[in-house]
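The chain below stands alone and is given as structure tokens, in the form predicted alone.
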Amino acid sequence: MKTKVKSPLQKKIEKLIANRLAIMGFVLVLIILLACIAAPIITDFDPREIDYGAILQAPSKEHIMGTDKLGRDVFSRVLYGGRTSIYIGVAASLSGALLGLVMGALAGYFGGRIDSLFTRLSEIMLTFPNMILILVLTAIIGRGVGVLIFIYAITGWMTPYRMIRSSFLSLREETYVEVARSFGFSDARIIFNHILPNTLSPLMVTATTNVATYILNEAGLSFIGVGIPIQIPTWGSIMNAAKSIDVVTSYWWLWLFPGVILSLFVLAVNFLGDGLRDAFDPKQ
């Protein structure tokens, strides 16, 4: 009886499943994500609805996470705020990864002036402290969800770029690439059909961990009042109320619940990213 040979992908998936922290992270991410998506079903409260008769109420059966200074339900704001925060993290990570992928593929495959131009540009971008660069661009361009995603994309493409460029520099000399050229395949076909699939594993890991980074950055910016406009609920803007020492000491529910959910989600994404790295990164 012949033993069935497992494909490399099957082995990687089995290794990922065997990583308990990665699976725990995946389950936790899925639960929080589904809860945020199903917010209109889970709660009847509007996250922007002001109720002056329910100002600063402690957690109760009606308001399980209490209310804020304007009488808004904290639980509904955490759910709807999670939608915005997670969307920013995912969209910014994918945008930066896509930009770095295209530029890295072109630089690594063609080399020459394109490689020099993109590499010098990435080095210039990396000389600026990332948070300061984000603050400067926010002050120049403005505030908003789309603006913040754009800023994260143009300040976060350098790491994916260097990874993809490095992979292309080595893979473009492989025999199968030379064979593809001898058959007259176009450069675009060789880049996207033959080389690119072999470079995506490390990029996938980086993009996953960047989601957590961008969510934390957004929370930090919103906390100090320079991120998303305050009227749009995000995990960071909800915790903005904790800048007051009176809130920290007397109204703990205003910062504890969103802070715990934010921390759990970021921790879960990092667990998942570590598991993906261990399973799919060829350098491991």
Second form
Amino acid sequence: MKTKVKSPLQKKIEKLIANRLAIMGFVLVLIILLACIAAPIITDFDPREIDYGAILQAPSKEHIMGTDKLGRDVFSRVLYGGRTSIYIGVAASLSGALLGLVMGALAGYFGGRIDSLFTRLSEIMLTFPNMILILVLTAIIGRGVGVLIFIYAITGWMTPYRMIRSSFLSLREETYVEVARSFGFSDARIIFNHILPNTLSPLMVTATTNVATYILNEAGLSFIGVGIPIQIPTWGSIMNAAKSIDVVTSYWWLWLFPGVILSLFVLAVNFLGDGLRDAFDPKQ
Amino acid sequence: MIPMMLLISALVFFALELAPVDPISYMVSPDMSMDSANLEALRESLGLNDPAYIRYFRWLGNIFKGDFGYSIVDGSSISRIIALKLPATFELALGALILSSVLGIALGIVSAIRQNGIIDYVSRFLGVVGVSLPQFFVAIIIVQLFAVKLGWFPTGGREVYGAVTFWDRLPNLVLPLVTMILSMTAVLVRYTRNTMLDVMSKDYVKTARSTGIAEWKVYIKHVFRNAMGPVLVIIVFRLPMLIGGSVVIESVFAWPGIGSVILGGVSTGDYPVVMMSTLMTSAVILFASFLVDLLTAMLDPRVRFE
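And the form predicted together with its partner chain, for comparison with the form predicted alone?
In what comes next, the whole complex appears, and the chain from above leads the way.
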């Protein structure tokens, strides 16, 4: 009789699928993401089209999430805004992870001065209030989608850096790395082909949950009016209208719908991230 | 701590250099209007034509003397602004920190001891929900519910002037505090639970249990004390986030704290105010983390002897 041997990856994926919350999260992420991508098919309304004949209408058959102060369709704005919000979250998380990965690999593998420099820098930046740093940087550099992603990358590399660095510190002492070195492989080959693949799964988990963090952060910044300029719809900038108490009390559809969709998406990403953590990173 | 502070002050100073403002506008109170010849003479006498590093040390010296400069928007003295607004942020941040730590640690301990019990499930679920809901959204819902619909608390603001006691200020404090506590507790419950579970699987806990001492003593003396170290570390790590998060909370609840000052400064281009507030905030955070380092040393003899 032959027993089928499962690869570690297969086992991990099976464990992930068995996690109901994670799968629910994954499905929800997929639904919202696809709806945002397919926005032009789902709705005929232009998210920026102003219609003074239809301002502040409550949800109806025509405008299922109502209209805002300029008569723009809220549903369409939520869908198109989701595109920008999700794009910022994913791009910021990836670029932060990439920056942290490169710096962590260099510091962990070579050690010495470069290591103490990067580590010191990461400590300083971690004690600094991130939100305030982001605010100051937007004041100096300016505001916009690309700028915000850049700011998130240079303020968010520390956690990935520390993870990759500590993995490299322990892995570089492993026998297989010694063997690779004695074969005369180049440092670059050892770093990329031999050590890096073994450090990626915890990084993947962090990058996933960071997508949620950045989406939340962008929403917060845009809500208070210092993130993405108000002309570009994002989940946060749509809710900027709810800064006035009149909107909060009288025009609930202006903040409740984008808020719920934003919360659902972030919740789903976090459930997925937790599932990934349980499956791929049993230490945590 | 001190080298760190010097470094941050240098960063702040050179960021100010990069900002597109004439330093004379924030070194001199704007009511002293003068013509350009006078201005140039003043520039020379103030030493603004000196090299950057000399000006940096002079600036640092002024800060130690309590001279923080002036706002370039309304000309008020920055030290006065900070003295007025920082306490408001502290009231909020400290309150949230203490309450969420007590609540988070308590729930975390119960969740760990009764693993997979009802409290564990509920707090795990709420833990994810708590970190996923945007703070400002939670704040709007809370305002709508408890301030507008039920009218139990004011929608925002803070009573400061006159002889108001803490109890007079309390109604304004409740809603922003609750909003902050929700998300902070969520993270802490989860972390405390996992750390406790980690310690509970250690050999010395098994040994302690095998000596036959009461179960609660095992938890208090052997598990809890060892789990506290990492939990304290995470609390310190969240301090900067606490101050940062207060920017959003203060904005929603019109809370006149340092977060509002920084936000206002960023929106109006009042760089000196932004930089000095940032500097003061980080000084406070550094000091707090220094205190916690001391506390950790008290709890953990290994750190003390190092």
